[in-house]
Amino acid sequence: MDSVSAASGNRLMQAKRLVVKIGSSLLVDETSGQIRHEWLATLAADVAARRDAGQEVLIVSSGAIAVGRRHLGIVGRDLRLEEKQAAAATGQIRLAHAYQEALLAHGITVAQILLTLDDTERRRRHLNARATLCQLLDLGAVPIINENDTVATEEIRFGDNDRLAARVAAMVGADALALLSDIDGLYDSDPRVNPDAAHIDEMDAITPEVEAMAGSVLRGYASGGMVTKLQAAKIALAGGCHMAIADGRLPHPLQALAEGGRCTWFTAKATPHSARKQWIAGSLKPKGFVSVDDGAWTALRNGRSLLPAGVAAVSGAFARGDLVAIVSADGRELGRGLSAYSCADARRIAGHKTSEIEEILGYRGRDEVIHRDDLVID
């Protein structure tokens, strides 16, 4: 393995959290509409080596449409909206079927998760599918992610699976992102007009000069194409995740990333925590202010989280999920985080025991006002 694979293979190999995304090529017989249960075989199997490795693993899938359509006999023609919402309807059943079978066939719990563009994006939304992947990888479970199409409207779609995957790496605090697709990577120009075209192995950004490179969508299943997979490298590397695009026809298609086969990978100068740490401290504007006492100000620079007992005040308008700054007694800005209650239960846990939090709120939410990962000390 020369030192290009070899470095290709250990980025996956080494991410802790890993989204593999499937293209619906991959999948579905673009003939037949039917799932290749013979190549979701071997991607189970893969799967299951990543976790025996120790990684937790997330599968964004496509395919949903491609498979109801034919079942509901709506073919040979572009499908309207309610069309796919139909067929993806009829479609997601069988989706999540076939990868329950391949998966338990490891021992492996799956887990059906649809979202929508507005779930990644409202950030009530987003902590709450957040919270909820997260739990489930903390439960040993795979989600099965996909478009929630049966009730999103054009504003609300991603429109491909690609972004959605990106997303939900950023989400998740993925390391690594495999887009499975049907070509092995980047080329300088589009390599179905020049059979001359060069692969690129490795970049780091995303700049007007390599989006030129991307070509146009192709017809057929296929909702994405290069254009897509590059605003998804944009998105992934944002987030400090690195990002490969592969060849998944093969056999055990993870198999051969991990031992180096031919991809692009664009690598994240950050990593995802780094990333999301200056997305909190830079990017976002407070609306409310928490105040601490002493020993919650100690333990914050200790790298612990925010515990209701150590909040002193609450001030400002905010909700689950925005930023609140965090101050001293004499109102020094000691850091920023995003507040796990919203103004008003804050203020109604504050300087209480974390036990006491269900029988003054009457509901069982997080320990934390400012989880440590949603935490930024100056």
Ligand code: GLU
Contents of the next structure:
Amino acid sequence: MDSVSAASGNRLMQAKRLVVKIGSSLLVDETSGQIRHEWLATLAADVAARRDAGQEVLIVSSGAIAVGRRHLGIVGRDLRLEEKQAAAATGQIRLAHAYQEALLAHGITVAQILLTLDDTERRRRHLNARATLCQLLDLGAVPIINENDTVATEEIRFGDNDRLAARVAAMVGADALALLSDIDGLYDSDPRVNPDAAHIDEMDAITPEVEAMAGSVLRGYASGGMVTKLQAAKIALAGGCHMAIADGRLPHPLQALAEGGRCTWFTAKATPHSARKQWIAGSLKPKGFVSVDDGAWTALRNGRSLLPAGVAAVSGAFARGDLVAIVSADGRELGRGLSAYSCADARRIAGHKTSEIEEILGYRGRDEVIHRDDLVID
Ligand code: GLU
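Mind sharing the form predicted together with this ligand? What's above is the form predicted alone.
Every chain and every other molecule in the complex is listed next, the one we just looked at coming first.
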């Protein structure tokens, strides 16, 4: 193995949290419309190996439409949006079932998550989706994610799972994202047309030149298109997540990547943690203030979450998921974070124990007012 491939394999193996995107063409046989169970079994073995090595794995999988359309008898022509949605609804059950069976062989529990663009963009839904995904990982499950095709119209569709996978990776603070499809990376021109097209092993920024390349010559030479893959790379890099474009058609595609198989790596300069903290600290204006007592302040400085018991007072008008400033009793700003409660609810539980939340609010919300992952201390 040369040094480039060794380094690239490491990026995959060193990720604590890894997102793997599976393109339709890998999972579904184009002519029969059947799920390629043998290939899927090798992917499941690779996922199990990553988990045995202590890594968390999330899968974003396409294929619902490709599987479902055969069952509905709509083949041999382009589908209208409603037909795609109907096909996805039929295919998704089979897709989820196939993953369930394949991973069960390794004692792994799967969980199905269907997301729309809105769910990753609106802060409140984003936090909900993120909390559920992180909870599933904590409980040892592998989330199997796809676009919620049924409710997404043309305008609010991701349209491609490359970007969905990158959004998911950024949302959960993944360190690496592997886009597995039928192309082994990015080339400086279309390799099907130009035999001298040069493969790009690695890059750390999506420059306008690279985008221009993808916009013209590179358009459409992979199933999801290079354009969407570069858009995905932008999202991933902004989230501090390394991303690989790799050919996943052969058996054991993750293993091949871990062993330094040919691909293009987009390397992030930030870490997911610093990217998220930067986003919280920089991009938003606080909608309110939460003042904390000295005990809570010490806990926050030690990297803990803000519990209701540590909240002395709440002001401003904020909803769940909004940015709030954390201030000391004498009004100094100590940091910022995303509140898990609206200002009205935060006010009601301020000073109370976490175990009292349900009795006070009538529902059991999050244990923390601001989770440590959603917090930046100055
Ligand atoms: N959500 C679509 C499906 O599962 C796939 C979108 C894509 O291939 O990127 O069929």
